[in-house]
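This document starts with one chain, in the form predicted on its own, laid out as structure tokens.
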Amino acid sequence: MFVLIYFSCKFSALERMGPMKKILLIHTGGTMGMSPGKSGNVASTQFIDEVFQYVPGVRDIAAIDFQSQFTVDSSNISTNHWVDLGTLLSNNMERFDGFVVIHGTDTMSYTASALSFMLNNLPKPVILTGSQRPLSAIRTDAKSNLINAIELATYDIPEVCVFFDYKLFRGNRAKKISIDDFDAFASPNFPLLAQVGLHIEIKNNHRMPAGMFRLDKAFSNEVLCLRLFPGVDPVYFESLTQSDVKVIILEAFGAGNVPVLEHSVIPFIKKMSHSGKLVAITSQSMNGSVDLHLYDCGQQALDAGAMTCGDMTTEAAITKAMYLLGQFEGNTAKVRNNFTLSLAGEITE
């Protein structure tokens, strides 16, 4: 036993001698980056000189080169800001080891989870990760998060994911839960990718790559999430059959079930559906699967023609639709055949 400990530490010393690895920086805004204002919080324009001043043993981990991308709040994120990521990212997959994306909080599973379907077979780990409080404050998070996330970028996790408080997530999986907490994210759905105390634990949950990495640029916005409650009245969704809008994402109850007696959305999934659009059943409840089959509220959507979103996020559902909607140029056909699919590991099949 005695060899084994000793045999076991030497060879993760002589892998820390190897050649340090190469990581790309890119800060997109949020209150990583932030600084007191006059009023309010302003995006620091020397966030990587605070990186280095308040975090520097994070040269030790990595040859950091840094990209200040754009610089928004993360509620003004777009799918312009997705492709211009995406570019980013492609156009330096050959000169990184890893990749690091500071985010805000807000929007950053919605960012993840479409960087997950852009860039397929991914061959290098791209982490996003932000904090609940700035880099300069005296009590953050930003520090640990930033340091951890870099760190985890030399590993060999060819994801795009989100770490958070001590936990690597599947960026497809993870979800903000929090406004307030330091442990401000879950995986409702997917186990952790790694988790780090004194050590850093690689659960081997990650994906591999299964071919050629490529580039896919195309979203659409013709999608629209609708949010269920007791008492709605579908008459205020009628306008939607005859709108733009191509596939709709319904926040149902429980495993899937809407209202089939008054209040009925039967007779609206099934104007959508005849009019050659989709609509997508997710559950208000963050864990479990969508089933339309276990229940009569459920089954009679299936008949209507709506179709389940499964496991996946809310999230990653209306990306996934965004993103299919542009490969396939609105064709609502090929994205129903895709849609339960696991593009990227966003659904369990």
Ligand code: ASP
Second form
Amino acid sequence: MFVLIYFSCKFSALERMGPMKKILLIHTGGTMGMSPGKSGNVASTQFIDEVFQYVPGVRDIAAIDFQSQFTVDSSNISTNHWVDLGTLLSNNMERFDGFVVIHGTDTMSYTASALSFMLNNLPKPVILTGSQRPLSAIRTDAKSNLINAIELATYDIPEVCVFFDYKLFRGNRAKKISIDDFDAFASPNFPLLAQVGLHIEIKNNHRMPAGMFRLDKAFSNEVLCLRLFPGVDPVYFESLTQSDVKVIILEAFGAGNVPVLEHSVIPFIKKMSHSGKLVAITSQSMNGSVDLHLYDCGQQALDAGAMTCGDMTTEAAITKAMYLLGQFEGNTAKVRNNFTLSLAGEITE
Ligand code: ASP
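Please move on to the form predicted together with the named molecule, as the form predicted on its own is already shown.
Next comes the full complex, this chain leading.
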């Protein structure tokens, strides 16, 4: 084990022995490939030319092929885009050694989470990256994010990851935490998978496939996320009990606490449960795990039928609910049975 770690720490892909790895670079949009337009930054259609113009050296890291199915500001990403992307990755799984997906930073952690659930027993690395400034800008983080993501995709890290600012994160644990820092992502409840400095330090805590690779493509959008705040009137939630929404992710306080006095949300949670719907409690605090036993304000939610999101990010909890509802065709009992299990390392069981 020590020898393996030593090797991976010491050498870059340029220096490692063996035939050049084949990497598929997929462009989906976002700032990295944008250029200034009349109404703010807009997607460039010439992105691959720009890559070879601004960072020609990437050809020395790997044999790179390029695909672009859609180029959008990632605020426009929806479940159809995830299905397209998952299908593209699955169709090319045999042909390439690794994948780099250029994606807008705004919803990158949602796409990373969704892909981590779709791509079961993933045998190759899928690394999402983007940047805070376009590749064509002089002072940009795009070059280093792109070069390092491509290099890391040549390693044996068979996970959906996010690479940003010299750090490789498990994708379904990553969160965008800054609008304008280059250091824009964090993984509050799971350690880094790799860190890039003078050397590439692989932490060797990544997952490995446990069976045959399988793509799951069904998602449901009968999911809603609600954020609690002091004074919120649960009367506004009432109509949801009659709606098509099947899972509510409730962003509660601290360890998962909810109001139980004047503006109690307990009757709402009870009504949801009685109508066969689910309420899953996540926290507005980034670090740590929801524990509904810790306070009466959490225990009452649990007794009313709420589930815990544990230490999942809100992004992972939302996409997991969409994925499970899709897989189980809306059967909320089955969703409940699977929601707190780790499907792709997104939760500490
Ligand atoms: N709005 C952009 C996007 O998410 C922001 C970015 O890429 O950083 O597509």
